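In structure tokens, one chain follows: the form predicted alone.
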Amino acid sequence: MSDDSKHHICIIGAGLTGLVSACALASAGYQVTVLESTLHSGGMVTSFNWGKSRLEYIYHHIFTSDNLIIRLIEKAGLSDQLKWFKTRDALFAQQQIHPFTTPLDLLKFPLIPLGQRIRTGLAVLKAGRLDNWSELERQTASNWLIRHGGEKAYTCIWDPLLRSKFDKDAEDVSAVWIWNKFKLRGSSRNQKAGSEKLGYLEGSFGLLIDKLVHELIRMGGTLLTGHTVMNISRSEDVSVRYQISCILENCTTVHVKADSIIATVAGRQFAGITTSLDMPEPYRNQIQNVSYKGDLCLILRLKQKLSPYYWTTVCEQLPFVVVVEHTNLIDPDNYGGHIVYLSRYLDAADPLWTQPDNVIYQQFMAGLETIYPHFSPRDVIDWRLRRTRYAQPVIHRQYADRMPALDTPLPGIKLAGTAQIYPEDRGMNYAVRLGLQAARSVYRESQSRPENPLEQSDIMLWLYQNLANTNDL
């Protein structure tokens, strides 16, 4: 039952944003609705059971910078199943599989000229050392890496990575996304060594998410699964401002009221649940305007190993841009096999994109084959396809002045998709940031700021501590 004289409040999305949301307003006594289009909570952290264990339907992991996510693990009580891996990462380009973990690695790099390779190392230091970020804001990352690392090392390294988030846009892209990535694989570096250490929470990080569902749950909010939002209007009942409407498996329609809500989709999805409102043309503009790129996951079970690298990022024309082998972190015997995911970002309009799981599955196989010889479809065991249509925002050159803000210009409506994490680029440690930016929004503009008069979970209490503190994040 919920408590009428409470100011209500309605989270869009279940995933790792609104959940941290959810959860900082229900502690501080506020009545919360999230609703979640899918059958399940997680958004892009969703995850499924694979042999004796739970595993992402895309990869993830964290880095030692990670502070805020670092933070709630710790206070959820998992910090136990949070392990620190030494990884190690390679390209395959040229028909070969290099080595590139370390700055030797680099140094060493045959591909390219010496020279090159130099500039290209003292142009990784220098972006990871900037901190006024704003000067990037006008150039694209393309010429940024010309420039100062040279065209050979361009062409070689750097524009299949940015293809491989980007695709056709991928000269558009602005240089403060690649300084993001310099800095941030800086921080998580091994000093000594000069090789990186990234986190995963052993069991799936599907464990944080059912502490923040049950958390929430026990705190008197409310997730209701299956619930498709398809419009935002005015509510015609004078005690709350607005009223969300759902449909459901079955078709019928249901409809939420809330005085606050916080959106946390991309803005092309929020403009089209909020046309019955009086938007100002220019922020629908602005979020009409920005792209976002699909992903295409396959995750597949195999027999054996295929590499001893993590990570490899492919450099020439295949199917797939990288190959992500979890159990060279992971005990394979966790899964029942050893679980790889291969990758790819692309349009929507792209053919491939709407081609059905199996063609998509033979494409991938044969990309496989080509970077591994000795691997043979015969050793996949299972596997499972998942495209993620929202996947990543495109960052093009002065992104600050195209973001959509996250303060909408419609009285306490919040936007908190992936396209409002700016400069860095999305990832979990900033879902959590933006999801506590979010919650902090309405808590501020709330006439009414309840006090939960139920007993605080150290991870509900750390989350009220951040929302109410007036520092920022």
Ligand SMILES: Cc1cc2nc3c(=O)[nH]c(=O)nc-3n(C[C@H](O)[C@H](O)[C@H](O)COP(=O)(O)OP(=O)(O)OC[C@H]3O[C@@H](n4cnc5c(N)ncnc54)[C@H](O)[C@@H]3O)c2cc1C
Second form
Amino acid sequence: MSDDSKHHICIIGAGLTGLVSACALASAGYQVTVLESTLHSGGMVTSFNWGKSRLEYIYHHIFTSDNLIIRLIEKAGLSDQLKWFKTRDALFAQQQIHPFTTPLDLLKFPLIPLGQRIRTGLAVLKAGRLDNWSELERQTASNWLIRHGGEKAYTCIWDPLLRSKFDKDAEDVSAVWIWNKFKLRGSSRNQKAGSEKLGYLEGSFGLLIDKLVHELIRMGGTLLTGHTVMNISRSEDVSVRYQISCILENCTTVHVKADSIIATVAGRQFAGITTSLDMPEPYRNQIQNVSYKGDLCLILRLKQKLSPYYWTTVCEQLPFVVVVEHTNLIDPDNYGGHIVYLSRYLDAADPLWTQPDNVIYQQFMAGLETIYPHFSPRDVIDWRLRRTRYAQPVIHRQYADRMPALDTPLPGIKLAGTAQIYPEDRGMNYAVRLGLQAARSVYRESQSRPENPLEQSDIMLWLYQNLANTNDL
Ligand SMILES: Cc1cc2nc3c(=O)[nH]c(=O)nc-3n(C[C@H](O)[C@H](O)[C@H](O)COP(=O)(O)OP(=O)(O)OC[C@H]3O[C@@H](n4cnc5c(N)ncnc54)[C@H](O)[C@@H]3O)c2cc1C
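Switch from the form predicted alone to the form predicted in complex with the ligand and give that structure.
Below: every chain and molecule of the assembly, starting with the one above.
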């Protein structure tokens, strides 16, 4: 039952950002409703059952420096399931797989001259130690990498890496983006061995999503799946600010009232649902101007493993750009087979984006046979394909000036999508931070603070403390 005297908050999207915001505000006693267009919670980190266990449709791991999500996992009582793994990485270049895990692998890498290998290593170290990223804002990643690592190192390693993420926009990506990658990966490295440690939640990150949903409902919040928000308008009812219109799967429309809204969606999606509101032109331009890459992620269950590597970057023209062998971290017995993800970021205008699933599958299979000659499509037990339209915002130069603010010019409405994360790149750790930032912003503006509920679990208490705290996140 909804309590009409309470400040009503509506969260659009039941991904990690939306659920963290929702739980943080529910922990402070607000009336919270989450609207999710799909039938599942989790967004990009949605999981499903395969074999005896669950796993994500899209590969996910965390880094040792991802402090906020590590803390959230701990407070959710899931620390025992969080396992850390030393991973082995590789590059597929010039028709060969090359180990690419440690600085020594870089030094031995045969496809670029020795001088450029050393310069590349030094450039990675330099970037990892740089704290003032604002000086990189005006430079493109490609210029910075060529200047520091050399032309051959760029064409062989970095250009494929940038293309793997940004496709045709690779040359325009800001140096801040690559700086952040070096910094993140450097901080997840073991100083002595130089190899990286990655974290995974045994049983899938879906366990964390379930816990958040459970806590939200336990605190009186509501999660409405299958509710696609189509429009936000001013409410005619003077007791509440906004009316949110949703379309359901059966094409009926329902309306939800809210005083504050947190939209955890892409800028362009936000622009589409706010056309009835009087949005100042400069902000509308900003949200429309952020471009996003889509992602195709094929998950395969195989009869045998492909390689000893967790992560293989593909530096050749193939339909996918990365191979992630999940069962080189987690025992394949859990899933009844070896789990491999193949991923490709691309423009929604790319003809591949709209191909039927089985056409994409066939193309990916042909690519896999090129890399691993011992692989046969007969090794595939089953597969799923996931399309994520707004998978990665493109971070251009001087993004600090282009980024649409979380506090929109519309009173009480916050935009907390992946494009609101900067200078870091989007990821689960930053989804937790963004969810808390959005919730804090609503909390600070709220005139009518409800009574703080007394019965708090560890996770809700932690979220509440973060909501009320004034320290930086
Ligand atoms: C290929 C790939 C690999 C990744 N790997 C990693 C990794 O290894 N580690 C890591 O930390 N992160 C990784 N990420 C990033 C991570 O998944 C995201 O940063 C995080 O899940 C974003 O959460 P979110 O809640 O902000 O967005 P989302 O998960 O996108 O949630 C937004 C939700 O809003 C819903 N929605 C959209 N429009 C509407 C509407 N109109 N009405 C109602 N609901 C709506 C969507 O259905 C969705 O559920 C990866 C992402 C991709 C694409």
